[in-house]
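Given as structure tokens, the chain that follows is alone and in the form predicted on its own.
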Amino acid sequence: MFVDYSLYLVTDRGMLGGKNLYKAVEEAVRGGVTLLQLREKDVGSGEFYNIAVEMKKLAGLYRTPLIINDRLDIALAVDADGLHIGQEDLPLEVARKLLGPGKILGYSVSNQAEAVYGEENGADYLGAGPVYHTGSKEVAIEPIGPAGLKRIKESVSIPVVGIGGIGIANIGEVKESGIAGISVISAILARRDIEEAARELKSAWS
């Protein structure tokens, strides 16, 4: 399956200031988001499942692939297009085996060794970062910067997506690293006009 990684939105309801999640995501997709990751760290399995069912319908309307963060069970239960896991989650090779060959598997990395491991053990793409300091979550890893991103990109043959603190002000130097796209949260969801924020980023990337 061809996947456009250029503008990858990760959800975070805490960024929405009370706005409806589905409406916000729909606006983002209309603005140019090409890939969607549902990330719900603070809800139970039942609620996550229900949100994922509705998000799958929405993503399907716009033919936007839906990736589930961390929860393989939810990804399988709603027949999502894929799963994204980090260094502390289920082992990558186990996730690959259980997810099956037809689904997208993403893996978070912050250096070349992790990137090479990811490619060798079944990841379809890598989320590399944090590129810059980010306010969306507590990260103990020092930012890798565009230079670190470029090194990771050059160490593998699968697509690499930059994540962490990326926005309209630094998108140019991120793109120069040669990666496949950017993953954002606050650069879209924390903006008053979500659709316009997505459109600006998409235009800047293109």
Second form
2 protein chains.
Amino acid sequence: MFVDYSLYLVTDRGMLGGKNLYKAVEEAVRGGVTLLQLREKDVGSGEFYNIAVEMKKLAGLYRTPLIINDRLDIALAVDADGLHIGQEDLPLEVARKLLGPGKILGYSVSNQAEAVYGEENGADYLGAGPVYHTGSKEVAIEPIGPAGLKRIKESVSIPVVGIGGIGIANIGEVKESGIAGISVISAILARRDIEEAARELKSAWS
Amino acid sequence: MFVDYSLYLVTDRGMLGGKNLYKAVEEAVRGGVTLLQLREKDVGSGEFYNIAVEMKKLAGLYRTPLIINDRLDIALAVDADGLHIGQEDLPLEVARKLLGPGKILGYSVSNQAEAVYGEENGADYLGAGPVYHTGSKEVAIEPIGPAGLKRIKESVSIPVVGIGGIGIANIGEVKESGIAGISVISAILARRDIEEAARELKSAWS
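Write the structure block of the form predicted in complex with a further copy of the same chain for the protein whose form predicted on its own appears above.
After this comes the whole thing, all chains and molecules, with the earlier chain placed first.
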């Protein structure tokens, strides 16, 4: 399956300042987001499922693949296009086996060893970072910078997406690393005009 | 598959006062617990998976079926014997479909309508309660009492297990409702001698 990783939006309802999640995502997709990851850290399984069902409808409307963060059960339950897991989630090989071969499996990495492990154990793409310091998430790991991103990219043959503090100001040096795309949260969701923010990033990337 | 529901232990690490979870569960199983439910509410997916892997080994050693609370992904990942879901978790019919027919699916109910819904949508057994007030869990629902338990039991043909505040003091009136067993947390885990607590409940039930 061809997947366009160029502008990958990860959701974070905490960024929206009360704005409706689906409306925000719809604006982002209209502005050019190519891939969606639904991340929900503070809801029960039933609520996560309900949100994922709605997000799947929205993503389907715009033919944008929907990836679920962390929760394989939710990904299976809504027949999402894929699952993204981190180092603290289910083991990669277990997730690969249960998800099946037809779905997209993403894996978060911060160094070459994790990247190689990811490629060898079933990941379809890697989310590499944090590239820069970020306010989106509690991250204990030091930023890897564009140089770290380039080293990761060169250690594997699967697509690599940079994540962490990427925005208009640094998108140029990120792109020079040769990766497949950027994964953003606040650079889109924390902006007042979400559609315009997505459009600017899309245009800066191309 | 025959399942002995008579003494069903639900784990709660918060009850253990620093005691090792596996050691506590092993003592409980030695004392006569017939079924185990692993419930973890405050850990990430990776840690839940690791705990479930260890619990599966322990349960296997004692040939005690292991049910996972809430998380279908964990149940699938460790090939547990079953899954228990509540009203706020994945929809019952979705869980049934993804879990497959060979596994045990439990469903929490508080009234007859939920019980009938559970039986008609794939539950193998029902956890009915809270029977009494309980300190184990934040419960917004008023206790249903032995009479409520009896009404639920009589409205379905699948096994019903009572849960919530059940212990030595009230096990007699609970058993009179005709249910298949009792589900306990604190009546075993909060006791200093866990094995003895299980043995007393087992003997009181028989």
